[in-house]
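One chain comes next, on its own, written out as structure tokens in the form predicted alone.
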Amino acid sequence: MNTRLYSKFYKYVGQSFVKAILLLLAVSILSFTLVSLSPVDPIRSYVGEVGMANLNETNLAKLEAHFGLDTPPVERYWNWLTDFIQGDMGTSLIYRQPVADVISVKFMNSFLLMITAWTCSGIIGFILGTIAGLYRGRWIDKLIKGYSLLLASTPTFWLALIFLMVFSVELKIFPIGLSVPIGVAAAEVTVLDSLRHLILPALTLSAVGVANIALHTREKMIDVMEEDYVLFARARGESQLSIVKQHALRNIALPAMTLQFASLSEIFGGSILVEQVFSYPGLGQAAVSAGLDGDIPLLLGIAVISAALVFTGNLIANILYGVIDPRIRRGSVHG
């Protein structure tokens, strides 16, 4: 029976993986179609207005062949997809470098920012939600709930501007922006310098993420503390701390974990705005620059990589859900 259970669970994992691949393929098709229908001319973006004025028909035809504009859209997509799978995402029109190289550099900056904010928001949100649910109706619950509702309704870019003005401009605790000090060679930048430039953007990004985790955990904590087995544990004389450790935490950790992995999309969306405000050279800022300057190869690469990041988070959440909760495995058997 156990063998059958695990066999079905592996099938469930495989199906989740296939669904993620199909969704990723759908994102690539949709993204390619949208940029193909956009009025942005990649040749004009590449050579500029002056270059277009001095471009003869022969060179224009060469550039059209280079960008694949002389082929039907379906063929152009297929060529782009096969090259993408092989690691060739094209050449960025802004940076004049391979898209894969640009994304790898920008992604590492964004990854450090997002993983810091994601971890902090998950831990802090879980702790605050647990405390609020445990002391429902008391002053600390009202304080945490009010804080969470306020942040949940606050635009990310507005909060970033407030933090920038308060902590950087007025108090001068943190640098105004960028990921490294201005005028310092890359070889001379220390880890402490990078951390000082990372703290404020990460703090801004995590502050918004804390709200959703805290509110969700609070509701789950309230539900758990009203369950019959908790009332029975109280009747047996178990302490509040013992009840929380033995019964509550294990029941609220799973939903919080699932929500935390699912929040990767929100973290990434918020990072785009945060990186713009703090001029942080990450993937989000590169996406905005690619959109404004018509860098279609870079924009397509970022769209697919970002979707892969979000789908990976959801896939991990589904797998962990099935690993931790045996009901998922039993459900996969009956399904």
Partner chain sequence: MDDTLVTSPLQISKRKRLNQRSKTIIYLVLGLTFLLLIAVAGTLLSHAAITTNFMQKNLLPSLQYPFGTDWLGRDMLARTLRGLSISIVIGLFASFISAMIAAILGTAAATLGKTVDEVITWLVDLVMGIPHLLLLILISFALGKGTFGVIVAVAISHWPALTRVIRAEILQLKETNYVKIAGKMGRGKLEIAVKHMVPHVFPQFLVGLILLFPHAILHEAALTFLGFGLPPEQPGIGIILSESMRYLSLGMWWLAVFPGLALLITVLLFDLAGGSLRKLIDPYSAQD
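Throughout, rigid core stands for the largest set of C-alpha atoms superposing within 1.5 Å between the two forms. All values reported here derive from a predicted model rather than from experimental measurement. Numbering follows the first chain given and starts at 1. First, how it differs from the form predicted in complex with its partner chain.
A movement of the C-alpha atom of L231 reaching 2 angstroms or beyond is seen between the two forms when the two forms are aligned on their rigid core.
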The other form holds:
Amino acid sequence: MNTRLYSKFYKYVGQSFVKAILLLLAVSILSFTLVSLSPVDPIRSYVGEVGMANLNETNLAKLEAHFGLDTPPVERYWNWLTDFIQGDMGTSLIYRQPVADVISVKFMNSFLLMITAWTCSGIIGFILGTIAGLYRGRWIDKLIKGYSLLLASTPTFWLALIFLMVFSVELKIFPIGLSVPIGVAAAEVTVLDSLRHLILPALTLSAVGVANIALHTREKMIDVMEEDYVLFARARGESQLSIVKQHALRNIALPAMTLQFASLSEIFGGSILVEQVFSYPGLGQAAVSAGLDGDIPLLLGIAVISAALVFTGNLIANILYGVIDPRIRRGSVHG
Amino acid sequence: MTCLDHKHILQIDNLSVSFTQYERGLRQIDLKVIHNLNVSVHEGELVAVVGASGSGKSLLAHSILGILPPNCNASGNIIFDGELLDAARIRQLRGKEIVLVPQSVSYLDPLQKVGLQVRKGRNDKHIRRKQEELFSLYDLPEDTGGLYPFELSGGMTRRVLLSEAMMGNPRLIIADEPTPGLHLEAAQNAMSHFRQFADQGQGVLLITHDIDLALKVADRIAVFYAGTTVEEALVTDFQSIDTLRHPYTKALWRALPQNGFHPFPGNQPYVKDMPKGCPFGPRCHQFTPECEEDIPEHIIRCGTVRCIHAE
Amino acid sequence: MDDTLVTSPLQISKRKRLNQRSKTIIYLVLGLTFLLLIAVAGTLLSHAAITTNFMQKNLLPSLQYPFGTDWLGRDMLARTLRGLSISIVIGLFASFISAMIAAILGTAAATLGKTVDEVITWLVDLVMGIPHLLLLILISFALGKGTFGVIVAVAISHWPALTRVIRAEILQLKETNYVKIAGKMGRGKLEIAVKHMVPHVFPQFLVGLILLFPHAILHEAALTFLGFGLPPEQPGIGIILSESMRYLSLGMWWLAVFPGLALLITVLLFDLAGGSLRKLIDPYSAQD
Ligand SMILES: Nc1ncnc2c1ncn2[C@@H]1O[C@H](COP(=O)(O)OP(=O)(O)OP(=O)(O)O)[C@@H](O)[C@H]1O
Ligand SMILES: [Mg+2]
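Having gone through the form predicted alone, I am curious about the other one (the form predicted in complex with its partner chain); can you provide its structure?
Once more the chain from above appears, this time first in line as the rest of the complex follows.
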């Protein structure tokens, strides 16, 4: 009997996967259109103002061909896409390296930062939200809610500035800027060094991330604690602790997980700002430089990669949902 | 309260439940959904509570179990086996001495297997055996315990809820509309279990809107109207309209198929525009100006009634 | 039994809320006054904000200069107010445009049939798939990075969430009995829409609009902080903060603290006002 149920589950996973791929393709088209619309001249960005003045006709034509400016946009997109699928994302104008290389280095840095912040904010936010929801209206709830509302309205980059001032400038606990000390070869960087540079950005991102997760978890918790099945568990004489463990946590786990994976997108956005303030050489900082200096291939690459990250997050959430929620695992809803 | 000389298991005096609500978000109003409600269950007795939808039957059950929604006020005396209960004592008794068969199937946790829920999360061998016995008593297939609520039919869920109540050794079962969704045989089966349970000297408070069903199994019937008990009568009182006391009960009686099927037009008043005095006043053919004053409870022929014209 | 019998309380209502309406009105009035004051002050102070005074450089906050002065001797209070008023104007404009887009797309998705609905739902997923700040960078890049780019970027990227809300609201309304009955009774679509739909959807729209505003100014500030848009002669709050970064290591904390705090307060006030209004409309939400 199980084979039929499981084939349904696989179908569900397969559909989620196809949907993610289609969306990703659409993101690439959207991003490509946007960067193509830009009045920023890639040749000018590439050679600079002085170089532009010294450029002769033949070289200009060569560069135009190199950037594909003489081909129609649809064809250009097609070329870009086929290259991209083969792992060639073009050459970054500012780093003068293949975009794939730039992204993979920066991605590792950012990944460390984001995964730290994501885990911390997820776990702490979940715990705080659960407690607040459980003790609704008491002082602990007011405290957690107050913190979350305040932090949800706090500009991430400003909080980063404040942390920088307090911990680096005043207390001198952490270094100002750069994830690697200047003048130290990458090989000599100790794990401790990278950690020291990671802590403040991760702290900022987590502090902001906690707010949202806590607020949403709190709402869910309040809803669940008023559900009929919790009432009935009470009527059966189950203790508050048993109700929380047996019913409430189980039932908020699913929405909390979805929320947690959905927060990847926000964490990424936050990391752009945080990396800028702490001069942390990650994907976000690269995205800003690419945007400011007209590095189209890099900007495009980052857009697609970050969207891939977001969709992968959603996909994992969907699959986990299917694994955890018996209604999907045993194939009743969401045909 | 009645002339029965049995010992009380449950006695509820003057129960009131009110909600604080916001009218269009502006004014705070106090909605009294249950007021001055009395009802009792004796040893060995099955008492049916009948009343229209929204008359406060479920809230009565929830008050006894201390699971009212947090935005309401409740007061009244709940006396259980001679002991006046407060919220803390209720918390100790519920699930052990007093059990509930809830009204709707949404009272099962959608993410936990029903067997585990019936066993309250316990997995000991003898508890497991008891659960399996009860499931087979209610004709549930053997593997039902391993299913999730969404995998059960409405009738199966009902039977799971019924077995749940029988898991322990309760003194009092409060069953809130336990039969909808059950086919006739299963419903009769459930009712005969309740009957047997009561006959062993325990008590059952059966909430239903089905008077016919109540007449078949109950010893006494408490009639609810707009948040209060208008009459508590012996089942035998329903054999003739003359032995009934309250005009509302009489109207219900006339509406029964065997008594001519005379429907009674109109509806019970909505809590927000409750009339003064007797809530039944505006629909009553015996209405007099005195009905707009406070109506005390009388005892007539071993039954109670809240009507100044009753005899 | 007598009604005057002494009874024991079984449960006392746990939810003695402060009157929700007064709370909402307080937030809204505070928020709007705050906006108005800043807008007026920002206009009046446009001159003071750019007046340099080399005798008064790098001053700590004092009575004369509550927010201190910067490296050019400009009054930080005047600069903050000016910057905030610029950010607020952009935020207002942007949230209004986004809300309009959301209203149109949400209504279209809910009323124009399955295909339209699928396309719009898909579009929402698509736009939400790109991290928001990155999308803002892309759009402002596409438009050439100027003030115009920032405004357009913030304005056309904030609609997806509200679109979902409005779509869901209308779909739910369509299922309610009185709308169905009105349809059966031969009432015209337009009449149903005006009589039944608008009164229900409009409050949601309003809440959405108010809640969009803090988002929009936060994003505007973030975008300009990163260096996109708004020339330094027209300093929004993001630019002031980004300039202050260079002076942080010198210990000039006041350059960053006060402008950021002002931004925070604006955002917080409108977040609270929006949340409070939502609770008024939907008293069962667990937001309190
Ligand atoms: N949480 C609540 N807030 C406000 N009013 C409520 C709440 N719960 C119940 N009520 C009101 O209390 C009254 C009694 O409700 P109750 O559920 O006890 O009715 P009932 O007799 O069980 O009806 P049914 O036969 O439909 O189950 C109803 O008028 C209902 O509107
Ligand atoms: Mg009920």
